[in-house]
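Only one chain comes next, encoded as structure tokens, the form predicted alone.
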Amino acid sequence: MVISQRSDVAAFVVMDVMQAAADLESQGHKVLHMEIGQPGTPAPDNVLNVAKEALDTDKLGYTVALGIPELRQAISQHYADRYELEVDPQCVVVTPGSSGGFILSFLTCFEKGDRVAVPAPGYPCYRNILKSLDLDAVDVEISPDNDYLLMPCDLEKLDPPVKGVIVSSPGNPTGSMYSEEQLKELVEYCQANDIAFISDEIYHGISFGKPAVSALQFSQDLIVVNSFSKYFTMTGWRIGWLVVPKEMVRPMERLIQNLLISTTTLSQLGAVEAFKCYDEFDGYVGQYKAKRDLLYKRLTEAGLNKISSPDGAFYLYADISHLTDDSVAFCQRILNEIHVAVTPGVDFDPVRGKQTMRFSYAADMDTIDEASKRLKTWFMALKIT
């Protein structure tokens, strides 16, 4: 059977690292996971209890395509509670994780062959999903000089111009965040130049010292993507949401009807309860900060001096150009020698990522403590030899 060219996308390298770690674990080795953005905390008890009740009573039929009304209303209330924004629940679309949200957004906004700007370094699935949909992902290099933020001047340089742009704040892999002024300027530039603006806000809630700014604060003529995977610690539930302009709701509904039917009922029921647990989730944010500070301290002590200074999310992005120009082999060596799984930078930047790597500090404190000790010892020995 012939395999389509559209399926010829790059691997999501972090998943390959997870598989390599799993292979080691199957051989009896204990691997410390710093490759994946997987919170080391479970879903709250009341979320689990609602799910158990639904299983016991078999309340797991299809839902309407856009999501159950209770969840759409709860998401709308979330914007009122956390951002003092009025969001029409009819403009909320429930999706199977943010991944489903990206697919729906790209299909709704763009025609075949359209050019869409994505930051490099940035979340790799942006470019890979775009390619699979016959869209042209245009990598826009961002650097620590601008705190790894994409600016209007970066878009002005693109020739031919792009039809859309997707950015995240807090960002993956760097943890950088837009200020209110910076994000407002970018949104206004895109709207003045007919560039569709997609704001990935799945790390909102996880920020240190200042809250993240939503693009909805400046306009509702754009798309916001969010998820229950990160702040809400519900990765395996595979549930997220979009906030979209009213005119996009019906087209997205038709796409969901045909591509997905609906998002998993069990996850939707549990997600409603998650909004009652802000205190629990906010407590986890303090733990992330402590883990960030510990990891940063030990890595810099080991000689890694070019590391992102994250304001949010749970990643450190490090320049390792003085050590290697093959980050894939370098990270594989770390996994094999000290059984710590980390992610090579090529996942986030196909060109410059050969000399960078990402560390996730999403796991529990014991894991981060032990992993950072092993990494410090290993890097110091590498420097000596």
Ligand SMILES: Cc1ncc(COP(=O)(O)O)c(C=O)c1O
Second form
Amino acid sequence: MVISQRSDVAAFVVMDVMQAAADLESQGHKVLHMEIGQPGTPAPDNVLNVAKEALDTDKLGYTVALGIPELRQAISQHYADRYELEVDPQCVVVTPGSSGGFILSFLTCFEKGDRVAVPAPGYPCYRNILKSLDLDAVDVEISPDNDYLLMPCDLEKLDPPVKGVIVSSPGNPTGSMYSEEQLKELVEYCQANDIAFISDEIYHGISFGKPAVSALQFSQDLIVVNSFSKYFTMTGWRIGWLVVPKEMVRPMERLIQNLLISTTTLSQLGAVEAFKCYDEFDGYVGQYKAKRDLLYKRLTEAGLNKISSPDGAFYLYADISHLTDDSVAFCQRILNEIHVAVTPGVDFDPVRGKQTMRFSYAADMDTIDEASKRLKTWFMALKIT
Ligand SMILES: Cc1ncc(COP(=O)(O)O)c(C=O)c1O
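What would the structure be for the form predicted together with this ligand, given that what you showed me was the form predicted alone?
Then the entire complex follows, led off by the chain already shown.
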């Protein structure tokens, strides 16, 4: 059979590393996982209990396409409780992870061939999903010189102009965050220039100074993408949400009906409960900070001096240009030699990422402690040889 051009997208390299780690594990090796952005903590007990009860008592049929009303209401209440923002539950769309939310957002906002700006380094799937939908992802270089933030002046330079932009704050892989003024300026620039603004807020709740600002604070004429995968520690439940302008709800509903029917019922029931567990989730943030500090200390002691100093999320992004210009082979070596899975920078930035790598400190403290010790020893040995 002929394979379509649109399916010829780059791999999500993190997942390839995870597979390589799984292959090692199947041979009996213990691998320490720092490749994947997956909290080491499970969903809270009351989420699990509701799911267990639902397995016994609920028929677990399809739900309505936009999500069960209790969950859409709970998400709306989340904006009232955490941001003091009024969000109409009718504008909340429940999705299979934020990943499902991107597909729906891109399909709803753009026509075939439209140019959409994505930050480089940035979350790789933005670029790859856009390509699979026959859209033109335009990489916009961001760097430590601009705090790894995409600014209006970066968009101004693009010729022809873009029809949309997607950013995340806190960002992946750098953890950098927009201040209130910076985000406001970017949103206002996009609105003045008819650029659809998509704000990936999946790492909200995981920040070490000020809380992250939602783009909804400045306008409701944009899309906010969020998920239960990170702050809510429910990665495998595959559930997220969008907040969209009122006129987009029905087109999204039609897309969901046809593409997905609905999001997993069990996950929707569990997700309602997650909003009762803020104390548990907030407790994890202090642990992420302790893990970040430990990892940062050990990596700098090992001679990695150019590392992003993140305000949020759970990643460190390191410049390894003094050590390699092939980050894929470099990370493969680390996996094979010390059984620590880490991600080459090419996932996030196809060009400059050949000389960078990302460490996730989302796993539990014991894993980060052991992995960072192994990494320190390995990098120090590299300096000596
Ligand atoms: C910035 C960002 N957005 C979205 C996702 C996808 O998350 P999910 O589909 O689990 O909601 C990730 C996963 O790592 C991410 O880092």
